[in-house]
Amino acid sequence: MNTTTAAHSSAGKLLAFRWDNWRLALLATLIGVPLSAFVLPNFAAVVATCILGGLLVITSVVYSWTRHVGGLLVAPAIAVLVVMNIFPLLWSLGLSFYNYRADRQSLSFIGLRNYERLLSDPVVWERLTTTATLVVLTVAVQMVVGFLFALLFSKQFPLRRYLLILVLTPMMLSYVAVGAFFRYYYDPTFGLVSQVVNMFTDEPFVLISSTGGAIAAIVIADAWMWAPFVMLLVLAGLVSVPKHLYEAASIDRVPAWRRFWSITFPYVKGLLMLALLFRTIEAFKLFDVVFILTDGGQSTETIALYVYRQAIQFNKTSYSASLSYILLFTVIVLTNLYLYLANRRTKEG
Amino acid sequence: MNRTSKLLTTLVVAGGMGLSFSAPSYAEEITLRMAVPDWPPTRIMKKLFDENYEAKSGNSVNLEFDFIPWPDYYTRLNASLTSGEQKYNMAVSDSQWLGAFIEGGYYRKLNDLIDADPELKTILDGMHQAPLQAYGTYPYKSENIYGFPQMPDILITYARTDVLCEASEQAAFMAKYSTKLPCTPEELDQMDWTMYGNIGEFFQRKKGDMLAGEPATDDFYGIAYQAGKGYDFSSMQINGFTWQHGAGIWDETNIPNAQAEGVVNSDLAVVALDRYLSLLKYMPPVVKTGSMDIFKTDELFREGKIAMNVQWIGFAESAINPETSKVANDVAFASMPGLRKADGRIDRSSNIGGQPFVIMTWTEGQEIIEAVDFVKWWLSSDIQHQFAAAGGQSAIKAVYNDPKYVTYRPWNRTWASGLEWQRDVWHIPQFFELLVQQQEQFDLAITGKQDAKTTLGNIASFQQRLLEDAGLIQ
């Protein structure tokens, strides 16, 4: 077969009207959707898009029915991922290059100006610094408290099961409920903390009257909620440590600290790393507790709260989208850093 | 066919034809949806609608109220409008949001409807200018009307008569300040900020100290007013101090000539803010956290922790309800304190509260006819009287000047005179950016992080820059 015949043959294949010709359906969709958006009225364009999309799905399913069964089975999950995650992600990435506001109809391309603006905005850097401070403190407290709780609950003692449920409860509460609870807890007039301190000092105790106090208040509230999560992961590691290792160490009279460092820690290290990763990512997005406890007052406005103001209160959609991408980038860098460190330690091990 | 049957046939046909020509047109079912904050004034509105409303058109009009909690209200309404879902035909709106949502194309300009409807025009002509301009006009104080009062509101004084009128407290106050501790509503009406400060200083009691002839069961404080960082929970009070001292905020009625620099941070404005800040030391310690908003001061008052509070009328109903207030039987209401001028007159200039309701641009055809009829019904004298009797307020002069009006609720005596002092904050689309930065700066001053001059300097320079960028200052 010469080159011309082969070309004719593949063109013929592409244009063949068959139920398994997904290539033609894709071509029709790629041409038809933008064309309908420009030419047809809104409703008709939506109908045309749905028809073309449906056709693409049908032809793809027919084509894959016998050839790619595995792919076909995961396709619904991928479709949901695309619709719910990837498309909005790409859409907001696109928006970040415009000056679009949700409350206006105008749209114009401004390239990287949003990124340029936010990277040179001292307020953004201030909010990032506040966020970083809160991340370090809150994650550190959660790790230490969570680890200690795990060590405690790895032993058997009376009422252990019930106490474990109590300790896990905060993790199941909503952020808003926790924020509201701690707001009352810290209240200088009605709050429990102030009432107790008042008994000794004869003065109401105002925790959130300084930046340090406000940060402590947020860290305590967040740690109260999430230390149990760390505990749960570490506990899973602790129960997997073979008992005979401790028995051998005990026979050899190995000191407690050495026992912990040489036997316990290696078994929980991986899970601890995972907890650190999850909690860091979550803490980076800290919003609800700060919003309810201080509303960003006492210099505690996090970057997530700042994004909320830009996006929801000021309707600066594009600007907040670009800010969100900076955050996403930061979280991805942090995640990869953790994964790199974790992998290196595994290899060393 | 005989004659009888011919006659019958003719009658039946004629009757049928007659019926077909004279059959009444069936009443349409019209459903209007309205976004409203979930609180008593809108609950009363729904109750009155359910009990009283009959559309003049004969249509079956159903008004669906979507009650949204106050803290989420702006977020939910904003999301609904900007998403383009066109879910609501009407909405209760804060007056400050007018610019943003009008420029976005959501709130309908109503002048054509008003001009075409003499009844509606008469109603608006009979309305007090302060709420009409604050709730309805954009640009502020222009001729363009976009909204009508739903729940007009002003700041007034709530006072504990059981504490203030008690004989030993009266005597001690007289001994210390050589003046009578105000106790009756008429005496409280004469209170200026100096007296308010004295009362704050006087009632600093620790748990166990004597208070109104008995040992105090908890720490007790004299005064409170809003000083919170959230939303507008300090600006609304500080604006009053600013205007009373003869200073100003950026004047949006004078675009593009009005400046922020030199006005917002003028010497008089600094004195006004200093005066506001000087009274905070007499307030409950929560003020140091920047979270003493209107909900917290309301709670402190209802829980019996303070002698006086400057608060919106919208909270008064719960203050006199024994189910929600520990001091329900001992509350008096008076005008907000003000600044006493050299001639002895008290300037009570204040930022107006309350909310208008608006109609959306996509409300058309029969829906807009029914929406306007609903507006006229709501603002009619009879319904406004019923609203006031149930705890609301009216901006219609003929209603609030009626002698019956002051008998509805104890705070209504402050209403007519209070309206004369009301002004409003900005209506421009950049409102939220101005407000958030201003609240942040006021919070720094309230929590003792910076002085009044620095605070107002920062606010003025931010506003100047933002408004210049927006083309509103040249």
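All figures in this text were calculated on a predicted structure; none of them were measured in a lab. Positions refer to the first chain, counted from 1. C-alpha atoms forming the largest set that superposes within 1.5 Å between two forms make up the rigid core. What changes on going to the form predicted alone:
Relative to the larger rigid part, the smaller one is rotated between the two forms by 28°, as taken from C-alpha superpositions.
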Given for the second form:
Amino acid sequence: MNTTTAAHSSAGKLLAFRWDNWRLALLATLIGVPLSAFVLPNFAAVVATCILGGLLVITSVVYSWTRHVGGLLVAPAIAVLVVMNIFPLLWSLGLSFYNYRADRQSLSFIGLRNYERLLSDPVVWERLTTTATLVVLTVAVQMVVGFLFALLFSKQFPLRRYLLILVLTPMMLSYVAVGAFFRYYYDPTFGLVSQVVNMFTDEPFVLISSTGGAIAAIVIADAWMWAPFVMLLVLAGLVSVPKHLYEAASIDRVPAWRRFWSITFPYVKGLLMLALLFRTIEAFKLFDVVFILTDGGQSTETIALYVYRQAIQFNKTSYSASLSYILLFTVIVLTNLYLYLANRRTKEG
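Switch from the form predicted in complex with its partner chain to the form predicted alone and print that structure.
Below: the lone chain, stripped of partners and molecules.
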């Protein structure tokens, strides 16, 4: 009997029409938004969604007014985050289930058909393969070059401070500036690469005239810009290695490779993994350098450039939104894989 009474009391509180009943507003939003998308016309569905969302916000504020003052203080920041980040993310996710073009005012629900088209489209898989190739090559070059630079600048030598500033300069430039710089650098008429090759041959050298050369040009440009980022992270680990460990190793006549593997590498391994994660995520979004250097020619069109063409040039809004979420899912999988490896290493340690 007491259980039945408590259940009725809880149901009564949930269904009570009060300005502080945020649970009822949340329930109405979760039910009303999908229902309005299926039943109401497009404009009416948008209006209903805004009204339900506004009621949820009002009831949450009224409920928290006397109970959670601290939460209300950070509410403006959360609201900005929702409006600027979360809402566009959810809006684009919703568009991926519709057939919508920016140049037409028609909207029809098609479910998962966009994702079916993407997963069966050989062009998409070709762009993903190109992107994966560029990610592997450019991240590998950045990790190796950045690590070698970190080893170099971890030691004291004349003009070290000025050379360090010079090496860090590319990271401060924009992608457009870097792309324009390397476009002139690779120019067959007056570019430095062509001039050097012309010293041995009489024909102009065009590096991006082949697929391999175009990929190499993109990898070199991106690595030139972001290898200093890897260097900074690794350098932070190198300078934190206690000096007495090296002194003890030199007294015991430990070989250089053993000192590196037993002393140096454990201090920079975590930072290397962090640099690997950051640069892999950024490399998946590689767009500017590819667009300026090759414009996707010579089989160098990345998935980010392909999304741009579908969304902006061909106005396939829903199709490009679906492709963007496949890319987002790929990045999330890689991030979770990194976190899994990091947690396992922590537990083993």
